[in-house]
Every structure is written in structure tokens, then in C-alpha cells.
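One chain comes next, on its own, written out as C-alpha cells in the form predicted alone.
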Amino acid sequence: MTAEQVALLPGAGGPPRATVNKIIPFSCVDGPGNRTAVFLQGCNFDCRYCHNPETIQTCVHCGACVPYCKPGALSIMAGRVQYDIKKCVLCDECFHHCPHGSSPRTREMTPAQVMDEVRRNLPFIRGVTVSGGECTRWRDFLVGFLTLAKAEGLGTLLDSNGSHDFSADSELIAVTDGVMLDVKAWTPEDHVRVTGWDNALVRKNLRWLAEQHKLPEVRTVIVPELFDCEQTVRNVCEVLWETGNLNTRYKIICYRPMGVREVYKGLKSPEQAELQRLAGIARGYGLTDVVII
């Protein structure tokens, strides 16, 4: 956790806060049904194929982006970049010109403030999903926000890279209906190549969440030249089979270069035949909900 994040936690001057990248009022791709999706800023992984690299780092308030904001949604005040969401036209020029791989289009929000925005979407949603970045970097905020969502009768899901030990966090799990887990690669060597991090905790979370029946979805982005995709798919399926979670949705995701940092755009997208082959392997384990996207 960064010093900036620590400063926003309870005991440091108020309720827990998180840096919110965006809130999508209605989403049908971030879990079952119509949901509000909340995206938090900052990620501990550095995936080579990240399609939203502007969510990895937090803004350092250098101001380099401000001159490129034609609508005037960005300004500098007291040495910090200020963002006016009402003026923003989502042209993306700010993070395209950010030298730190971040975005100034963020807001520091409490659980109550985010819940106020979610309530505007009632009764047209069945739940909320918190994603990122990596949402569990804002663990205390999550507990507060999901508690409020539960009180409204909403379902609660997290979209996570699996770097948080869910088995050791009963308070968070108690207000979380499930975790949609990214399994980037299976072996530690491959996972380091993809993300820069070891994956022992990811594999632990995969099995533990499956055993608790809190694993509605697993995702793997297929980049054949970057890691052993078949080995990853097989090992994920073995865990789901062993734990009796054959109804867990497994999304086999085609790598596409859109939004990826220039230095990694040389990675090649897999052929549809390869995606179909991997999906067939998953179905061969008995999985009933295998999706290629």
C-alpha cells in the first residue's frame, strides 16, 4: 500500500477512502445481470498485455497532462491536479500524455459517497462489482462499501488478480458474494514474465475460493508467445473439477493490442482455432460455462 493510500485509511483522519477511476452505472459484463461497476485506481501487477495501463499507477500530480485537456476539466491547485468530472468529455488525452502511466481522472471517495451514486441506479441493478486496477489494495474501503451495498439488498462481487489472501480476511469475505479471479499464468516463472509477480497466492486463492463456492468466474487472457496457455487452462480446470465447481464460468479471453502500451504491442493475438481448442480442453474437464471473448 502506498503512503497516499495509508493516509486515507481509518485513524488517519476520517472514514476509509479509495481513489476511484470510474463508475459505470449499468454493466452487463462485470458479473451476472445488470450491475454498477466501480473501478479503483492502482494495481500491484504490471501485466505486459494490460488493456488499461492508465489504472496501474496513482497520479503524482506532476501536471504534465493539464495543457492537453481542452475542455478545462483539469487544473493545478496547491500543487495538485484537480479534476472536474462535469467538464470532462472522456477524450483520454490526459493519460495518453501522462509520463507516469496514470490518470488524473480520479476522485477520492468514501464508501458512503460511492453508495450515493449507486443508489441512483436502483431498482435497475441487481448488484455491484468492484474492479480496478486491483480493488483489494483498498481493502478497508471495500469492507465499508460492500456492507452498505448489502444493506440495500444488492449482490456484491470483486474482480481481483488474486494477490490478496482472501482466506485470512473473514471480514471482507463476509460481505463479498464472490470473486471473479484472473489467473494470468500457471507456473511462477510464467506469471513473473507476464506480471512481474509470483503467483503462489493466486493459486491458493483459486482453490480456496472454489472450496468456499465463492468463485463465480475465472479469466485467462490468451497470449501464446508469452506463457504456456494450455498448461494454465488445464491446471485451472483441474482445480475446478477437484472442488466440484464445474458451473464456474471460465472466460478464455483473446489478447488484443488495443490500449496496450507501445512497448508491448508486438505481442500477437491468438488464432480463433487456438481459442476454440483451449475452450474444448476446458469443456473436456466437464466445465459447463466456457466463454470465448
Contents of the next structure:
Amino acid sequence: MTAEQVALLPGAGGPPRATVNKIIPFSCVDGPGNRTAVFLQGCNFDCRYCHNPETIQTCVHCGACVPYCKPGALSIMAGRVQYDIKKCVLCDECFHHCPHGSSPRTREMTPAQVMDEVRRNLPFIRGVTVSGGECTRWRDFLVGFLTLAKAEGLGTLLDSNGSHDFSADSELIAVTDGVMLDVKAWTPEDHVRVTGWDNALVRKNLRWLAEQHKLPEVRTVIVPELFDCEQTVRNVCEVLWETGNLNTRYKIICYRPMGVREVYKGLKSPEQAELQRLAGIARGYGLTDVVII
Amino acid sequence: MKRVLTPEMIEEKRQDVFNILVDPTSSHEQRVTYLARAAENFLTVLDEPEGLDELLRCDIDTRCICNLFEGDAPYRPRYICIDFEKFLREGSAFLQLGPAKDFSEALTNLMIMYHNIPSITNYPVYIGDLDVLLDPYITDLSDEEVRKALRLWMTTIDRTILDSFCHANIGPKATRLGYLLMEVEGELENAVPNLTMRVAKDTPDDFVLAGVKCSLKSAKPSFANDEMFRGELGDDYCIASCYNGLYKGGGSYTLSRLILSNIAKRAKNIEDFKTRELPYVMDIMARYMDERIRFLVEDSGWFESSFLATEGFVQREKFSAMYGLVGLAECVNLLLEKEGCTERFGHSDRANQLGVEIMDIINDFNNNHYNKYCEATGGHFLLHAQVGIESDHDCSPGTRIPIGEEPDELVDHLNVINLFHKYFPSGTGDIFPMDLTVHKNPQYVLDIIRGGLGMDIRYLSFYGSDSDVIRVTGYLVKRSEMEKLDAGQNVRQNTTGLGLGASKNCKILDRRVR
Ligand code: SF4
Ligand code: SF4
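Show the form predicted together with the partner chain, please, because up to now only the form predicted alone has appeared in this conversation.
Below, the chain from earlier opens the complete complex, with every other chain and molecule after it.
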């Protein structure tokens, strides 16, 4: 379901809504400092190594997961699966049994509802990060939510795969402090192999966000047998260098099979030495903040 | 009422002395300390309140008052916090030292002084605001010269002050010495001294971050809410021992603690606890502390004879006493159980509210109890959330949520502690092991500290979940040293034994990692 479709659901008039997969009150891994991280459901890419495949698809309310929920947190009402967060013990049985690559553990929420949950984390957080899935698929919700967050004095970051044309969306950019961008591969061929999608827009976003100095972080998941990792790292670094963004954090992420779908589990993790070598290349361009994870 | 020792009791004490003599896990210095305490305990000089024995000298499961190993004839204050600024400025006739003229003289003079401060542990529990004391001496020295000297000096402290209750302070102003000390302490990973960074609104983020980075390696400094302490104690406060707010140039005569979890066992229900059992025990403990203070001030002669007092490094008028407590969580849970309620402290509004009501009762009691020798603090004791001792079981430190029952979300945990820190000017604190190393995000901890300062959170400690130096309850130990002791070897520091006991009885290694 697209954001537009959700907005047409019965009783969904008024403010834009998003399907929220989860909200992590304190996160130390979604940008600088302590931030509340909001994960939205649904992604247009289909990365082979995705660690959270249950966030890719939207739930079609088939009900197949309901019997697997022992504590009774799931039920079907009026043809829709209902999720009771209070009963859930986070056993993950439901989405492991979802035949559609989705999760029933989601909530339809308005910007104001999400902000209410964020508010109890003040004053310990410096900002919010919206992640996914691919958060920009809920663009109207984002504008609403980030505007509310700004009004509370919070910083606003997005986690994005770069498939939304930020340069053409001044309304969203006005309330976004920065985008933490995934650059999954450099050549279109490689990118298609990893994600199923072309990357002209990702590359455009990399440069444009860098020029706007709205690019606090770039990430690349290293899977040597899947794409040319060195080429990707070099091209990212070149853009950062040319645009004067040497302090942008570059996360070189080690691919690990945890959480990855069975069919793709055969991919091998890179050697530590290879990660070090790539990090060394990045530092060679003058990047000051290269982190291996 | 003065106690009478029966021949059986004397025989038992002789046996205690013998056991200390032959304990293979104690070093020589530790044996001497314990022997002195054993000697003190042959005396019956205190005029104790009636009913004390039954609450204090009894089985561990019914003990309601604990004097934390203070002997039966107090002959020096429990915590002594001397005025080191005066000492460096003027020197000491007793120690035959003049004013310190340069950095190495300052370091040497301080070290000499440290070895002449008694306190309950026989080691200094407060060794000064190191940045304020030393920064003026390093103007002409390079960073590397200062680092080198600090490395040696801090190592000497760790190897000669054999007790982690020894505490240094820095902040709230950023200084060059403060930064260098954070670097060096992060490198050394020593357990001694304990260290507090006082943080105020205008303490630069960068300085706090230097502290955070150090703490993720060496479990210190902890972070104190400077404005909160200053608001209660004024500008002359320091943090000593575990996390105790006391006066510089003064200290604490004594510390006893209420074991709330055991007092709850005596009560029929919540009402009975609040109106009968708790007030009964509180009154006896307060009068016991009054008598200890009376003996120390009037009969022991310490304030007339110690050079620390006669030369003005401490003044009797700046001492107060600490009225401690432990086991609020278990107390609340037990009382609720008695009323047929299964809600738990830290997880339900009803349980937390009962905790607040109990604290209000204790606070009111203390504010209405008068001791003429505590004039520094308005004639009242200071409440203290005691960190527990290794023999405690089913009894959490102060007002802490029991280990293993911490709320899933750190924010919920912080909101609970926010209810309780305000009651304890003479110290409380919570401890969080952090798993941050891979993400290189010390700002995460900074944000939590800053958030706490804006609330009623007084004191926070962090350590890296994988580091060797860890915080037990208030003091620090090395995991590697605990392993040695567990294997039957003797180790340098007294507190290692306490840490080992705590890791077995109090599950300190099972804290929820954040
Ligand atoms: S989560 Fe999956 S299995 Fe459950 S109702 Fe939705 S689509 Fe069906
Ligand atoms: S994770 Fe899924 S299956 Fe498990 S309790 Fe929660 S809703 Fe039910």
C-alpha cells in the first residue's frame, strides 16, 4: 500500500499517516548522540542482504501469522490484522511465518501520535531519526512529523536508500537536518544486482546532499562477491572530497548473514583485512571519520 | 545503656581476632586494619539506645540497622575531606612541609598528605579537586611533561592507596589539567582513585565528552549534577568515597543504614510499616548515631589532637553525618505482597509511588531530628542511599531497581531514578554498563547526562560493558583481580574482596547493558 492508499483508508482522512514498524526510544546507532529512531514499514528496494526483510513489504492482512502468536497479541478484526503492543513479547515468530515478507507488528500512526511517543524521551535525546524500510515512501507523513520535531527543538535525520529526489522536494529538505545515505553499489549493473533497482537517483542525491552539506553519513555494506566494493568506496570518497565533506562519517559495514532470508544466506562475509583495506582507502582521500562496523 | 560483654562474647571476639590473623586472602595491611577494628570492638563505651541490639547485632535476615563495620568506639570520623587548597598554599608544620612552589612539589606534598589521612578505611576517601589544585602549577609545562608526571603519580596512588573508596573530583570548569587527567586515566585503566566530574550547564560538551570517553575505558569518572549539589550544600562541597556529597574541610562523623527490606518483614501491612515499624527503627538508629557522634566529638579527643584539625585542614563545624538506607525496592515489593498486590518497584506507578511515600517519611523524620554537632547541615543528618555491601542479599543498594529487573527501556529506568535522587545530598547514584565501542558515539552518553541535569537526577556512572575495570556498586574493581582472588590468591586492594562478594551475591555482572 502506498501512503496515498493508506490515506484513503476508512477513518484515515485528515493528517497523513504512516505504517510504523517500531519506535526505539534511545538509539546510539542511528546518528550522532542519543536519538529516538522511528522505523517505517515498506521498501522499494529488495536488497539481497537485507537484515530486516520483514520491513520490506506491506502487510496484506491475510492472517497467516496470527496462529503463530502464542501470547495472543495478534487477532483479525474486520478483515484486518490487529496488533496489541502490550501483549507482544517480541518473539518474532509472526514475521518469520509471514509468506509476504511483511510484519503484523505495525501501527498506523499520524505525525502527532508518533510525536507523543517521542516526547517522553525528552530531555535525553538530541534528535529523531526516521528509518525503515524506506522512510521517504511516507513523504507527507515525514514533512508533518519532522515539522513537529523541529518545533520541539529536536534535530532531524533521515535514513534513506536515495530513491527519493531530495533536490526536488524543498518542503521536506527544509525540515530535514541531514540524510544518512546508503550507497549500495556504484555502477548501475552492480546496483541492480544488489537491489533490483537502477541508481541514477542515488548518485544524484549523493552529490546534491553533499553540496547542501546535508549528508552527515554514508554507508556501504561490503559484500565482495556481489559488487565492486573498492570502486564504490572510491567514488563515494571522491564526491565527499570534491564537495568539501571530509568530516562526513563513512560507515563501512561488514555483511553478516544474521536475519538475512534463507535464499541469500550463501553470501560470504568479508575478511576483516578487506574491511581495513577499504577503510584505509577512504582515509587516503582525507576522510576523518571512517568507521568499520 | 552500656553493653556488658559476657565471657562467651569475649571468647567469640578472640576467635574473630584469630581468624583475621590467619586469613590467607588478606594482605598484611588488610589484617592490621581488621585487627584494629577487632580491638575497638572489645570496648563498651557507647551509651546505646534500648532495643538496638535486637536490630543491629542479630541474624542477617532480620537485621534492620547496620553500622557498616564502624567499630564500637569511634576514634576518628568516618569520612575526612581535608582542605587541600589550604595545604598546598600553606604547607603543614606537622608534616614539616612548606607551601608547594611547583608541579612536582605539589604532587609530592599531596602524596605525603594522603598517607596521613585516616577515615574508616585508613586511607583517604577524598584526595582533592585535582584540576583546581594542580592546574595552576602546569602553565610552563608541555602536555607531554604533565602526562608523564600524572601517569606516574596516578599509578603511585593506585598501588599505595589500597582502597577504591578513595575519590578525586574534577570540573565543573574545563581545565587543561582536567583534559590531560582524562586522557591518562583512560590509558591506565586503574581502579583507584574513584573519580567524579561535576557537570554544570556551562561545562563545555567537549570536556564532558573527554570524561565519557575515559569512563567507557576505565569506568570513571562518574557525573555529578553540580547545580543540585551546590543548591543543597553550597560551593564548598566535594564528592568522597562512593558518591557522597560532603563539605571540604569537614566530612562525615559516621554512617549507619536502615535495611528497609528487613524492616518491612516486621510490618503487618503498609500502614503498620509507615506508622509503627519504620518510625521505631528510624528513631533508634538516629539516637545510636547521636551517641557515636557524641563519643567521637566529646570523648575521643580526635578533634583536639589530630594535626588535620589543629592545623585547620578540617574544622569540626563542617562535619555532618550520613543517615543511610538500602533495600527500598525489596521493601516496597514485600509490602505490596502483604497487601496481595504483585506489582513491582520500578515497573508500576503504584509501587513507585509507595517508594516515594516511604522516602518522604524518612526525609521528614530526618528534618525533625536534631543533632547539635551537625550545625553545618542545619542540625540534621544528610540522607544517603548506601551502595550495599558484599554480604547483602535480597537487598538492593539505596533506592536502585534490582539488577535483572531493570526496565527494558533506559528512558523508563531514568524516569524512575528521577523520583528518588533528590532525597540524597550525601549521595546516591545509578550505574549503566554501555555497549558503544563499535559505534563510536560517546555523544549518546553525553545526551543522557545532559538530560539528567535538567531533571532531578543527581549522579550517573557508566562503564564499557567489555572493560576490565567495572563499577561494583559505588567503587571500582578489576575483573582480572577478582578472578585472582576467587582462585585463592591475595590481592592488593580491600575492595576487590567486596567486589567478588558482590558479584556472587548481588549479581553485579548481570546488569542490563545499554
Ligand atoms: S504480516 Fe504477513 S502473514 Fe501476517 S497478516 Fe500481514 S501479510 Fe499476512
Ligand atoms: S513477536 Fe509476533 S508472534 Fe511474537 S508475541 Fe509479538 S506479535 Fe506475537
